[in-house]
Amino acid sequence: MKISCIGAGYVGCVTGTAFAALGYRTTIIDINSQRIDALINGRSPIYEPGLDILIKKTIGNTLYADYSYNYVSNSDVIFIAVGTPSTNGGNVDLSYVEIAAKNIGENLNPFGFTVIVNKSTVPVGTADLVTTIIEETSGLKNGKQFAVVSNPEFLREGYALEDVFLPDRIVVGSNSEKASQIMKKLYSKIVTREGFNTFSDVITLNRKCHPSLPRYYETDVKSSEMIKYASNAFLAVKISYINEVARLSDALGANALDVARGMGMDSRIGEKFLEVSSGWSGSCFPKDTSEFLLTSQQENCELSIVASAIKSNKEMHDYCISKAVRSLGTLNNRTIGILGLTFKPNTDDARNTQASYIIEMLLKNGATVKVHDPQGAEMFKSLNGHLDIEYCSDPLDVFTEAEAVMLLTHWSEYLYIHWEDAFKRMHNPYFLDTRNYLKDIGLSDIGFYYEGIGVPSHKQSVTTSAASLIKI
């Protein structure tokens, strides 16, 4: 079975490389010359732990990369894994999907049967759109020479290889029996873990025990398309909820971490995504929740819980800023250090992160801001060129003359900062840990005024709303 994967970004690069590692001849296609050149030379165009190793093992053997759609004509399965950014109105921009569908149609093999797979996160009904474009472009018949299926990705950046090889579930939406059989055959090695030992050395296992075999779940196309949105929206709601609990814990003197742990012991709730933070962000949750909510509003079936989660999430960003205000009295003419620009560790993805919002609000309130991130600084700078901030190559530099330092992303590197040196560099040793990541390393013993979120501190809680303390 031969595979083409359109798109060499986070989803396409991981998906294409994974199937190549499973022994399928796979070609990753992208118009971005830098990404393709990196792949051809055995390098990953994105930062994802273990991916470089896997690319070096497979490139030129089962993995190939090219700019041309000519390879589509020899493919049995074609994944569409292009970007689907949000428009200003909150809708998904499907222009890259439409371009990919047109190019596929122009190169599709008329003498075989090809399965086109929507891997990107797309609104309900996108498979119909792709089908129409391919039919009009190729002159071929849906169900006869090709079929379009939905196979949403559930990859966590930073653990993408683990998730592609050891998934909880594989969801395939298809209205074609022939396409369903091809997809089932394609995923058979993952479902059975055939040849697992060949690539297990590059997977960062982050589970307490060896996971059970994944569930292979088949449904119709539209239900499959909705599953991804419904899943991400639910997780966003769960995060917003525990963050609200953390804010109430601050006010009442309770410990939100203990509350979350006690809640998570209930099997109906579970412990995952009950982690206090400065709020959810990144390239998926903000985009997916906005699109899901907008779709519900357009259908006069508003998802009010999702709407509340979005509102609550912004309030959490503001709450973190207000914690600094309460300690410093004002942000005007204060120097604030920021540790972490990506939405999570182990990725260089700095799209739509909480850091961009928080930093903008700090600047708006008169602060001077210095930042550091082990992998995401370059992308963050390219996306936020309007922000007048100082980028530091050494995390210690964000502490120099700072009145406050905020940890936004829990990179493991930050555990090993020379904290005595960091303390001496600060003008005022206030440290806000929005992830409660460093609570056990004794920063208070060094002399820091250390604050977490939703955990007791030596400073009396204040219930003033964030909106009254900062300019919104």
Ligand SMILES: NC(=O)c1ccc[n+]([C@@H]2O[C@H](COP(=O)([O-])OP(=O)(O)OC[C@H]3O[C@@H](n4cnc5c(N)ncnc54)[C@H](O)[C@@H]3O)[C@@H](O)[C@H]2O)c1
Given for the second form:
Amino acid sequence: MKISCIGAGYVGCVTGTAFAALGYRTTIIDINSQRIDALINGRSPIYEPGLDILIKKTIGNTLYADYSYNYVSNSDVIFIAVGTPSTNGGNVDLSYVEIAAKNIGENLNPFGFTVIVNKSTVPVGTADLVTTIIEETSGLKNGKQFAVVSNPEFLREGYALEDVFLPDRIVVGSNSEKASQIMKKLYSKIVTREGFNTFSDVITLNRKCHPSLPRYYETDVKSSEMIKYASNAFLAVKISYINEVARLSDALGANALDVARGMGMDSRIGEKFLEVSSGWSGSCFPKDTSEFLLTSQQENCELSIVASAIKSNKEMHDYCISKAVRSLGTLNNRTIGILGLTFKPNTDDARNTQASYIIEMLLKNGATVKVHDPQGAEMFKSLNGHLDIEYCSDPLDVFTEAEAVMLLTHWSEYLYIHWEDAFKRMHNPYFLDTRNYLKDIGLSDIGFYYEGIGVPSHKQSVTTSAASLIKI
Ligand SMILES: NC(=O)c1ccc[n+]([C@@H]2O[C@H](COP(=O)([O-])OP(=O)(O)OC[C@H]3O[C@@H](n4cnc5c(N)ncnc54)[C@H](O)[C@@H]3O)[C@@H](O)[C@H]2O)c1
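Could you drop in the structure for the form predicted together with the named molecule? We only have the form predicted on its own so far.
Up next: the whole complex, starting with the chain shown before.
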């Protein structure tokens, strides 16, 4: 079986490389020549642990990369993994999917049967849209020479290879029996883990227990498209909920970490996604919750819980700022250091992160801001040119003459900062750890005024009303 993968991003690169590693001849196609050049030269165009190694092993053997859609005519399965960002209005922008579908249609093999797979996160009805575009551009017949299926992706950046090789579930939505059979065959190696030893060294097997075999779940196309949005929105709601619990814990003097642990022991709740933070962000949750909510409103069937989670999430960003305000009195003329610009560690993806909102608010309130991120600074800078901030290549430099430092992303290297040196560099040693990541390394003993979120500290707790202290 031969595969094409349209899009060499976080999903396309990982998916294409994974299928190549499983022995399928796979061509990754992208209009971004830098990404294709990187692949051709055996490098990953994105930062994702283990991916470089797997690309080096497969490129030129089973993995190929191309700027043109020529190889599409030679493929049995074509994944569409292009971006689906938000429009200014908050709905999904499907233009990249539409262009990809048009290009596929213009190159489709008229003599075979090709399965076109929507792997991008797309709203209900997109498979129908892609089908129409391909019929119009190719003159071929849906169900005869091709079929479009939905196969949403659930990988997490930073653990993408693990998630693609060892997923919890594979969801396939298809209205064509022939396409369903091809998809089942394609995924059989992942479902059975046949031949996994050859690349097990690059899978970051850090799950607490060895995961069981994935579930292969087949449904109709529309339900499959909905599963992705419903899942992401649910996870966003769960995070917003524990963050609200953390705010209440701050107000009442409870420990949100203990509360979360106690809640997570209930198998109906589960321990995952109960980690307190400055809020969810990144390239998926904000755009996916926005699209899902707007669609529900357009259908007069509002997902009010999702609406609340979005509102609550922004309040969580503000709450973190208000903690700093409460400690410093004002942000005006204060120097604030930021550790972490990506929405989570182990990725360079700095799209739509809480850091951009929080930094913008700090600047609006008169602060000077210095930032550090081990991998995401370059992308953050290219996306946030309007933010007048200092980028530091050494995390210690964000502490220099700072009145406060906020940790937003829990990169493991931050555990190894020379903390005595960091302390000496600060004008005022206020440290806000929005991930409660450094709570056990004794920062208070060094002299920092260390605060987490939802965990008791030795100063007066901050209530939600403190949000009124900042200019929004
Ligand atoms: N990033 C994640 O963690 C993640 C997880 C699950 C699902 N998704 C979904 O997967 C999709 C892709 O996300 P991503 O993060 O990989 O995006 P990305 O922006 O990293 O990559 C998309 C790639 O598609 C390319 N592209 C755009 N139009 C093209 C065209 N017409 N032909 C060929 N290439 C084209 C772009 O140049 C880019 O390299 C989105 O719908 C996203 O919501 C992402």
